[in-house]
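Heads up, the chain below is alone and in the form predicted on its own; it's given as structure tokens.
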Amino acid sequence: MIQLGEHGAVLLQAQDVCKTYHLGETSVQALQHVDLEVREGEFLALAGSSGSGKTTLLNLFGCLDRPTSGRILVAGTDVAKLDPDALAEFRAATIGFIFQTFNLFPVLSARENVEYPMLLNKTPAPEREKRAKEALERVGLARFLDHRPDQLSGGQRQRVAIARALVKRPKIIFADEPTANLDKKTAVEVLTLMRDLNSSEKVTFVFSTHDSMILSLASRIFHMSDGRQVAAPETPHAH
């Protein structure tokens, strides 16, 4: 059951969540206790330094991976009931993803990269094409559909992998580390984009992140250190 709020419905939560890696003989306690809900149009970070726990409860979120205990809600349901093919179902509509290094395939063009989703979810040619063509269009990429990777630069190829995660019109977007890669002329300019599609697509984005500038732009701000949260939820400023 989805609960509603002020700021629209309750989208993830993380109730009582641990996640514990074992390498060896070795336990790493990557996740201790977290507990945390995110509101259908948040724009929010999920701050710490490496090793804080932030891209392990990314993960989490994001059904890339399970916890060792606790319970990780997302749109209300609890995913760890579903099994592996309906997880992937549910992940592939609901879910969309950015990563620092942009994991686009490198002989596919931007638009065969856009569309490559909805070609795993079986979207009938014409539609992908056109669902393709839009989304690049959305992040103003019309004149380079058929350009590959190498013939974009790094913020074109953010951009590619920003309109591949929106094109499914996930209700989710999840980014780690969007701007790692970036110069900061670039990732201004892909940030100003994700804060745009968040206000007019009420997409909801979460990032994993220690950049300033993209805490700066966050409607609520999510301090991690060794698996924990280390402070309440911080608002920078209003939106």
Second form
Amino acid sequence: MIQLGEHGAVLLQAQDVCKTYHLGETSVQALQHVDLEVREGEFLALAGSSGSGKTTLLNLFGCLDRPTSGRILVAGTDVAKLDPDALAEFRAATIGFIFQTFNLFPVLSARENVEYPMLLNKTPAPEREKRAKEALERVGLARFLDHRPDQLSGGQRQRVAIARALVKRPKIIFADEPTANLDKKTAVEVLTLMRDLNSSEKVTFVFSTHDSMILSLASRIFHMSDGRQVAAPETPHAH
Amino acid sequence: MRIRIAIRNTFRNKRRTALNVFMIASGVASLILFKGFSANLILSIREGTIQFQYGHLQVARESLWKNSAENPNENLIPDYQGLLKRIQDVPSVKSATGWIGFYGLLGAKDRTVGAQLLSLDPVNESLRLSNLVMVEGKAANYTGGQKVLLGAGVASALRAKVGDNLNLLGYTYDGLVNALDVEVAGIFKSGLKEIDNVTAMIPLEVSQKLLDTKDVEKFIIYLKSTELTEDGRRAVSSLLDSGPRGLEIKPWYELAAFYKEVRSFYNLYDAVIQLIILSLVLIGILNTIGMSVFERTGEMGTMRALGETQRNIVRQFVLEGAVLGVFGGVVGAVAGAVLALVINAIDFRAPMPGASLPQRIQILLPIWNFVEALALTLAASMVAAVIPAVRAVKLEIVDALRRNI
Ligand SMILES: Nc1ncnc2c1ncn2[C@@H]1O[C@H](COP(=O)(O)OP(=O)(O)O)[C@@H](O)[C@H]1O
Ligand SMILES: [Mg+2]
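Form predicted on its own done; form predicted in complex with the partner chain now:
The complete assembly is shown below, putting the previous chain first.
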């Protein structure tokens, strides 16, 4: 499974990262001294049961949150050094997201949803439309360009979301439990699509899951439990 | 595309948007109706003031304007006929007439009442004459001769009726007491009680005869329209050098102190009412827009994850507020205009402060009122959007994203 040799330069680095959430009096240590390097071209899975810290780590890598201590480097940039606007710009240029709940804009058609990220970096309209169409064709939705999210199935919606993440040609795409809301068959299809894109478009993927079947598609697995890396799953995953 | 997104989001929740549109439209419609109503009120007070009280322009000697004459003789304009003729020939002038005003005593059988006796020319001031609503007698009977028109208040103080002969007493310019018999040709209501209680109208020749003079104190000049005031003023001014020395012209707006007060009162009153209407609109939509924004916190999280800055997100929501404002505003403008036309079509009269007769309610619809009403409600709906959007966008991205579940 671990195929480091095939991959390129280091893209993501977590160095001794801790993240503590405070809830009134109590505090939760969501991440404890996590070290992780991800190289260009990887198709990395974060595995672990619910509450193990997968989402927290993805959020830190995705520049959506800041670590309590330790350093996060994304494409050589120390995330802590960027202000909110610069972070937004950095995300717009470098990072794609796929969400468990798809998070498409309900009032926009599939094509418009895919166009949206290009609106942020001021791509001219004709090019936006062309690239959105191509991206949707790439994920197998050529016939659904003008459908609204509520006219699409879960698997189709996640494909639109994948096209939306892909269309701006990011260095890396983060996917937090991308298949948790899909049935088994669709889940495998969606993940296979991501895997295809990983090799054909040379995009790095980091995704989280607690589904062992999905894990088998990863190029590498980072096992987590209680906010730490663990060597291997203590118990087989139930789902 | 941003606008397209804003339009679609605006009409996402039909029921809520309908409610917002209704509130904004009601605001715009009431602003248009109210402003149109008060604009008409101010306009009719202005025209009433001009037509009935002052004319558009008045020419008199400096001493009369300054009240500085030691002897009332000094106020008289001698040999005025030639100049008056030239003024009447100015293109923007509709009519011009000589005028004398004096304080006199009107005596009936057993009563005597002091009154302001003002010149009213039956021919040159026919409009002014026709503005007087005769509660008794006919304006047509007031045709030269020793006739008088009594204000309703003066008439009732004298218990005088049409056809009665009254004794009119006054001081000549030489300080002698003189008296004449005048016949009551009519009893009028001008629209302003203050005037009806103290005023009587007589032809200039009768005043001149009583006061023993061939001169006048003023020219009263009526223009073809109030908009021509400055033109007329310039044209008449240039003629004054050819007449007797020391003449000075004053336009209606310098003379009509009461009108100025009324107008500034109504301006203040308008501002207060507008503020109230706008506050109601704002309160009405703030809640529903706030709900919509709050429900879309998760969407804001997604937008930010995709790389949208907080400022741009607020901007997007303000754009949605603007779309709502424009839509509601257009609906309201149409509704307001239709309502105004309906009200104008009905001959609907209502008593008004200071008026002795019910006045016809008219709603003016100047384009400016629409622009102002739309601009104000547009601003209100943008404010109603910016407040909750700024609050919601401050949430941490990860917390906002969790709202999508
Ligand atoms: N915003 C938060 N506030 C408080 N606790 C949180 C917050 N986010 C996550 N946690 C806690 O941190 C731990 C790790 O959560 P998370 O990263 O979501 O795990 P996973 O994605 O693996 O299920 C859990 O105990 C969770 O309850
Ligand atoms: Mg999670």
